[in-house]
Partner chain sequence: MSVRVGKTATAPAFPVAAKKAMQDDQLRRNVHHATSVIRGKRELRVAEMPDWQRLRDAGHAIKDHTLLYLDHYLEMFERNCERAGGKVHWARDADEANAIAIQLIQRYGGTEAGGIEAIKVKTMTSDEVQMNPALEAAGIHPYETDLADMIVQMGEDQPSHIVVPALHKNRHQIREIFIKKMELDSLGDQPADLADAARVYLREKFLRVKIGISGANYAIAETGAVCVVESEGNGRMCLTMPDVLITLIGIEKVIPTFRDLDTFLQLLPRSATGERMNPYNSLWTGVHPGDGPQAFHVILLDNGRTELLENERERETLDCIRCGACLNACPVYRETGGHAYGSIYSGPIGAILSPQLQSMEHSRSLPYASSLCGACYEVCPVKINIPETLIHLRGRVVRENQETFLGSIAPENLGMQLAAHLFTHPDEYEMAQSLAAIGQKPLMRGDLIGPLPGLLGGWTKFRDLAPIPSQSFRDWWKSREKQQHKEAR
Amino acid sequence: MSESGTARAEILRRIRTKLPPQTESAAASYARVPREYTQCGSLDHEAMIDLLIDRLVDYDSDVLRVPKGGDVSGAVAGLLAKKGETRLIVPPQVDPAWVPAGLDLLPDTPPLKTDAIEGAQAVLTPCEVAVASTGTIILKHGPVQGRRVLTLLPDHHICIVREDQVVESVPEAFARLTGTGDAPLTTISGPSATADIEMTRIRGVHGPRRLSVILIGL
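In the form predicted alone, present the structure of this sequence as a single chain.
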C-alpha cells in the first residue's frame, strides 16, 4: 500500500518536519553507523546446528533432523499425526516433495479466505534464514514462504530449514537478507506465547501454539 493518504504517511511527514535538513544521503548516513559489535560467528557447522537445536528446544519447539535426500514428507506426516492433524495449508511454491499424501490440502491459490485459514490445523513453509545464537527463524513472505496470515492463524507451524540456511549471529542473518527485496519479514522464536500478571504462560495468543522445525542436512 502506498504511504500516500495513510495515517502512517502523516506521522512520517510530521517527524520529517521536525528533523534538521539532511546534508547527506540516507545511504551515506547509514554507512557511518558504528558497527563494532560481533559481525560473524566462530562455531563450526555442527556446533552451530547443535546451538540452534538447543535454542529451539528451549523455546518448546519440536525439532527433527533429516539427512539431505531423506524422507521430508515422512517427517511432516509424523509431526501431523501426533495431534491427528489432516488439514494442511501449503503456500503456492512449497516443494511438493515435502507434502505427505492423504491429507486435506489447502493450497493458497487462489488466496484462502480467513475462515478457511482459521479452519486449517497446520501450515507447512520453508524459511529464509535461521539464527543459531537466538533460535530465531526468519520468513520472507511471498509465493514460497506464503502470506504472513498463513503462518499466524493455524495452530501448528511446520517449518523446513536447510542447514545451509543456518547462520550463527543476527548480523550474518541480515547480511543474507540484504538485496532480497522488500517483502515482509517475520521472525519466529518458538511457539507464540505470552504471560499474564501472575506469570501464567499461555500459548497461541498471537500465532501458532506449536512450532515444529525440520532440519535438512547438507
The other form holds:
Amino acid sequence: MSESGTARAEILRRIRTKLPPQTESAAASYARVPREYTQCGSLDHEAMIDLLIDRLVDYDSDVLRVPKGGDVSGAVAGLLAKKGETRLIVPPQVDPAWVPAGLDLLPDTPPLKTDAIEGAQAVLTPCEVAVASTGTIILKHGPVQGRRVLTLLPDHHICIVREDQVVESVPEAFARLTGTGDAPLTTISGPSATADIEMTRIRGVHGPRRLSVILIGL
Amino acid sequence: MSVRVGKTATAPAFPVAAKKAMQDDQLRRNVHHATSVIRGKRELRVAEMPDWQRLRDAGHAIKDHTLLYLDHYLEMFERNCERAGGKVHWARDADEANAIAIQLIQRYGGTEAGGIEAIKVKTMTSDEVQMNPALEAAGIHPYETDLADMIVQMGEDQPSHIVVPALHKNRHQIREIFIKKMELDSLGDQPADLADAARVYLREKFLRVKIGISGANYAIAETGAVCVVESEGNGRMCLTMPDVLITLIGIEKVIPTFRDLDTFLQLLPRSATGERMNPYNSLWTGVHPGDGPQAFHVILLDNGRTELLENERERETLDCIRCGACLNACPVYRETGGHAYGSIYSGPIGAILSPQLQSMEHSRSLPYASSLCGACYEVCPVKINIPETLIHLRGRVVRENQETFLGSIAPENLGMQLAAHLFTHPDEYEMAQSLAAIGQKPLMRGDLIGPLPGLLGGWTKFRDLAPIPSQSFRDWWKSREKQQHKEAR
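Having gone through the form predicted alone, I am curious about the other one (the form predicted together with the partner chain); can you provide its structure?
Entire complex below, previous chain first.
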C-alpha cells in the first residue's frame, strides 16, 4: 500500500482547498446542529411495555411476560418446546437460573466451534436495551450477551429483556449506549426478513427465523 | 485521475435508453408495483412521527456540518479505527480502491489462480467502482449475498434501484435465474421458495469463505465504529463469519458522533423500506479478539467526491444517505425504471450524483431526466434540494455547451439568444409576437397548434400547444386605455 500515503495526503489536500475557510471550531459548529426532535418518550411504564409488545408482535416475534421473581426458565422451556428444540446455546455469563433443566446445553465456554453453533437449535441471551417505539432489541456483544455468531446461526433466538431495560424512543436508547465501550452492537427488530421479491415480506432468510422475547417485570 | 461510476462512460443518453425501457411492459409493471408498495409503507411510517420535519432538519444539519469539517472528521475516524485495531487505506479513484482491495485479498488469500473467494454484503460504493469485474479479472470470485444483488449478479444484470436492486424482476424471472445458476432440478415459484433456495446456497458460503467485503452506511469519527444497515442477516454473516473484512466507505459517509446515529436510524429505515426499524444494524469498532474478523481494513474512497465540496449547491448532493425514497417518488423513474439512467445511481439522486462525480464528463442528459415536480425533495429524509440542483446542473451543461463551437451555433442556443434579446427589447418583442400570430396559421389544427416541424417538434410530440392569441395582452391594454381616454373626453 505504498501509494496509500500519497493518496491520503492528496485527498486531504483536495478537501482543504475546496472547502470554504471556517471561522469557528468543529466543536462550536457541531454544537449548533438543531436537535429539536423528540428526545424522550412520554408514555408511562405500562403503556410503553404495551407499545413494545405491539411492535414486537407486528414483526412476527413471540412475546411472553414474566413477573419479577417469576419462572423464567419455565418460560424458556415453553418456547423451546413449541418446536421440540433441545440444543440450546448459552453465553458464558448468562444467569444459570434462566436455563431449564433437561436440555442438551451448549455453553460457549470454551468458545464453541462453528459447526457446533450451526448444529444448535436455539440461543438464549439477555439484551442491553430495548426500544418500544420500533420494537428493537440491542445486544452488546461480550460474555453476557454472547459473541455475534451465537445469535446469528441458530434458527431461534430467545432474548430476555428486563422491563427496566426498555426505553420508548431511539434517542433514549443511544443515550443509554453512549460510553458503554467498544464492544460490537447488533440491533434486532424481528427475525431476519427480506422483501426483495415482489415486495413480499419473507421471514428468516439468513439470520434466525424466530425471535422470542421474554419480558421480566420490574 | 479517472473517476468511474458504474458503466456511465459507455451508457447511452437517458432519452435513448428511456424510450427502450418504456416499451418493456413487464419491466414497467414490476417497477410500478414495487415502488407503489414502498411508497405506501413509507407514508404510513412517516405519518407516525410527529417530529419528522425536525428529524429531517437535524439530519440535514449534521451532514452539512460534517462536510464542512470533512478533513477533521476523516482524520479522527482514521485515528480511532486504527486505535481499535483496524487499518485505514485511502483511494483517490475507482482503480485505486480496486487495486487496494485486490492486494489485500491476495495478501490474505494467496495468489493461486482461480482459488480465492470473497463474500459481499450489498454495497453501492463497490458497484460504483465496479469492484466485481476488477476482482474477477484478478482471479477472485466475489459472491453477492443480498438477495436482490445475488439475483442481479446471477442474471448478469445491472442493479436498477439503490435499495431494491432487482425490483425490475418478478418471481418467475427470478426462479428461472436460480434454477439455471444454482443448478436446481426443481424450485417453487413462491417468494418463500426462492428465499429458501438463497438461504441454502449461501449458508455454505457464509461458513466457508474467509474474506468478507462490505460497504458502510455510517463511519463514526468519535469512536472509529462502522455501521451497516440491513434486513436479511447476510450483512451480519459477511461482517462476522470471515477471518478478514474489507470495508469500502465513501468519504461522505463519516458522521461526527455515536449519538448522531439516533437521527439517521430514525430517518433511514422509514424512508428506505417503510419500516420503523430494519431487522438488523451491525456496529463494530476495529477488531474484537474472539469475535468476528481478526483483520479489518477500511478503504476511504474519494472518486470525485471532493470535487463537489466547493460549491454549496453541489456539496449538498453528498448529504445522501442512499434511502432510495426519491426514486420511489419520482414520476420519471416510475415510468422508466433504473437502467435508463445508465448509472448504478438511478432516479433523482442518480441524476445529480452521477454526472457530478465525473465532473460532468458523462451522464450529461441526466439533469434533464426530471419533471421538476419536487416530489424527490418532499420525501428526502435529509432535505437535499434535488430540483434546485437539477436546474443548477442544467445551467452548467448549457454553459459548457455554449463554450464549444458546435454548441455556440446550435439552433437551440441561437434560438435562446434571440429570445433573450427579444425579452429585453419590448418593441421588437411586440413585433415578433404579431408576426408569430400570423405565422402560426398554417400550423393550427383546430384550436391548437399541431405537430411542429424540426427542432420544435420535441415540444409538440406529446403536448398540445396553445396558439398565440390574435390580440396580445399589451394590445388589449392599449386599446382599453384608448377607450377609457375616449370615454373621459
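None of these values were measured; they are calculated from a predicted model. Positions refer to the first chain, counted from 1. Rigid core (definition): largest C-alpha set, two forms, superposition within 1.5 Å.
(message) Tell me whether S29 is among the residues that move between the two forms (Cα shift of 2 angstroms or more, core superposed).
(response) Yes; that C-alpha moves by at least 2 Å between the two forms.
(request) Once the core is aligned, please say if the CA of R209 is shifted by at least 2 angstroms between the two forms. (result) Moves: no, less than 2 Å.
(message) If the core is used for the superposition, what shift in Å does the C-alpha of D196 show between the two forms?
(response) Between its two positions, the C-alpha of D196 lies 3.4 Å apart after core fitting.
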